[in-house]
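Only one chain is given next, in structure tokens, and it is the form predicted on its own.
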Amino acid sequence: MDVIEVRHITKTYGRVKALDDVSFSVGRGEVFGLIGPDGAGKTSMFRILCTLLLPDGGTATVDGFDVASQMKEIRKCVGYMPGRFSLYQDLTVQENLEFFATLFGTTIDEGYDSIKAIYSQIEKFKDRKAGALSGGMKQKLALSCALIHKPSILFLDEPTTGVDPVSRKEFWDMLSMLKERGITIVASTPYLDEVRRCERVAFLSEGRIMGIDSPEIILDRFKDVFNPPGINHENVIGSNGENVIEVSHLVKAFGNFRAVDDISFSVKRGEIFGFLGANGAGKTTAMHILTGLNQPTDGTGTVAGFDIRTEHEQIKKNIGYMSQKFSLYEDLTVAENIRLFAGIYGMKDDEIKTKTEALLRQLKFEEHKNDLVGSLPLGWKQKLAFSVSIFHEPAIVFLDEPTGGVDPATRRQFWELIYDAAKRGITVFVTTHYMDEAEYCNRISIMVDGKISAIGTPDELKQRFHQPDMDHVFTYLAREAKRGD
């Protein structure tokens, strides 16, 4: 028996047809896969059927209810994480439970059974603040929230996307026990190996589905999307080989917990070094102290040739930098964007001018210039964030997850901006949580609980561990973690 029938649904935003005609079903107690490429309007669906937008035409039922005149009954009946951070940052662990139970009319009491399974692994947390939480907590916690009400139905968006591949295989073995519970699950990603894990996916692109079937055949037949062509490995380390970034003996430590615990390693110009860890590993605490964002406790180090201690000022001038929140500001226009960051870095107004225009056609944005950054699908933000952030020609740029959710096709271009960027004797310091990404950099270090566990080349990492590729040596290493989140 189906209980989600969606029948013709259009949906528009002025000139852009989001959603063409769209139709499929779900069965009941089926793991359902909406899946496609950015700005492909699995998010518009996914809205729809959540009743938080309505359909211009066609019709569309969740469990019996009509999602444009029987709102309310749905929102009993249904869950939903959207692909942004669904918590409340300065609310604990339990206070956004709360929230959630409230807004459901029931409690948490009430709710347990139904969530205990999940949120008895982080409820030692309770008072801890959700925006201090680990990539693989928050999951956790939000699809607490998304269950407190006991609903037939779960909708996720994207919900692993910045999540490392350990804490999303934990977070797909819990809707395999969801689902044994009788829950329906429909659920977007741009993970290959979620994706084999539905029972049925449909593919949408340019708002039409293009297919329905199992997620072996989809990939099968779509696989120039889902699949690309690999890059071309060539060795793009400058010719001559000296190091732009030294770290010794590097340590951040918060009180009596060290994030950072006692790092040591170098990278060479021009130079992908890839920088991978598990989510609360500290990864990003120590490429603050590199970028000048953050002061270390002890150790040494330089980037670019400045001391990480005391001329902080002078890395950020020399870096450029991508974060792993979009970096870009989305009501400005993609040429004010160049023209403001351009500025910062302390360009003339004629290098400006001529190389906007340059970027523009390289990026195949010419006709896009003027649109609001936005209106922009993912993958065009992020390409152009990274492109804004070696406009000014660093010696070292830093990139903090830049492909988070972005899909394969899309991810395989970012990384030809890379490899040209890589080409022309910038260093590309990377973090990642697609390992089919850390094939793709000359040297890989893996930390695990604030120490470097394993560094070197992929192959070479592969040989040491005994593994098949980085996926497996990235969790052979990742469960021997000790330290709680």
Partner chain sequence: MKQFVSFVIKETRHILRDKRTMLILFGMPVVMMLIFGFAITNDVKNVRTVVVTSQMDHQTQAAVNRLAASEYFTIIATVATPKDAEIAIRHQKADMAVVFAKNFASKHSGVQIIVDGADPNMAQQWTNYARQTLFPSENSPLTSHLLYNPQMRSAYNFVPAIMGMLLLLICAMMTSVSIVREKERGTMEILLVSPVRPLMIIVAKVVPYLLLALIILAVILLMASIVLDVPLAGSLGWIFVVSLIYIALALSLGLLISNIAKTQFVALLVSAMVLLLPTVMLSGMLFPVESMPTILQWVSAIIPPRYYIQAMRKLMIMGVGISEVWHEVMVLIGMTTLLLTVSLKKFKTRLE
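Switch from the form predicted on its own to the form predicted together with its partner chain and give that structure.
All you get below is the one chain by itself.
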């Protein structure tokens, strides 16, 4: 018998059709994937199934109960983890978990087994406030909170965005355990390896179901969306290029905690340098020091020839930066954002004008020139943010998880922009959790527990650790991590 029945569901917001005649069904104990680009209507679908939204048309039943009329019954039997699951920042890790356990009528002890694999990683910080955890740690705690009870149906809306590959694997192992207990799971994800772990997936695009089938068939049928051909680029960077970033024995301590613990490396001009590491390994902190947002506790370094301790304002003139959080002004239009940041870097009015035209043409954004940035889909925003960050032709651009939560096709277009920039001689310093992107880099470093545990070209690393691909290299190194934060 089907646990979830969706029949001709439609949902519109103003003029936008978020869901357009969507029908599918999920069997008991199935792991069902809901995939598609950003803005395809996945979140609306989840909300309708959880009775948080009323559909405009069509019917849906969950466990035999109607989503429109039997709200109370459904809410008793489902578990839901929204995309931006947010914890109570001012409660400690344990208090958060305890609260959610009680909320769902269970206790930490009762539910401990089902969350052990992930919770044990953060258990040592159980007295720390959730707000003081790093981004990935928060996500792990959120996962623990969502899984502490055993609902008969579990809805997970992009649960692993921003989580490192190792923890993602552990999370899906946990889901497999739940499935064995007969729990039905509906999940959405931008990661292909996770899509492959679903039994069936529905591909949603612009509010319509494009196909429902096994992951292999869907990924194959829509391979230009999910599996774009790899990018060919010749490694033009010789080993004789000059160093634009040089760091030696860099340390950043917060009290007794050494977030960055004695790291040294250098990056050459025009290189694409991948800066990898598990959540909380210290990547963001290191990046903040290099971009002049933070002072190092110890160690020395230069960026674009300027000292990171004393000449941070000089450094800022020569770099571009795009952060994890989306960093353009949502209440300004595309053109206004470009003009603002170009102006900040001292470009002249006419120069801005001509360059803006060129950029918009290149991005095929001309007709959206006067749209508010807040109204654009995430993938477009990210592309735009990147273009803005290199608009003033900096020597180096720093990208902090620029493609988090973006679908494969858009990520691919994003990397084309990165290659373009590298070709023009801009050094790219990038962090990411996507291991396919790691392969795109000229050189990568992998940070574990605040130290750099490996550095080299992707091929070198694969050979050195005898692993087939970067994913395995990363898992191999990150499994050795002692601390979770």
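Numbering follows the first chain given and starts at 1. Just so it is clear, the structure is predicted and the values come from calculations on it, not from any experiment. Under this definition, the rigid core comprises the largest set of C-alpha atoms superposing within 1.5 Å between the forms.
Here Gln121 counts as shifted, since its C-alpha moves by at least 2 Å between the two forms after the core is aligned. Leu204 shows a C-alpha shift below 2 Å between the two forms [criterion: core-superposed Cα displacement of 2 Å].
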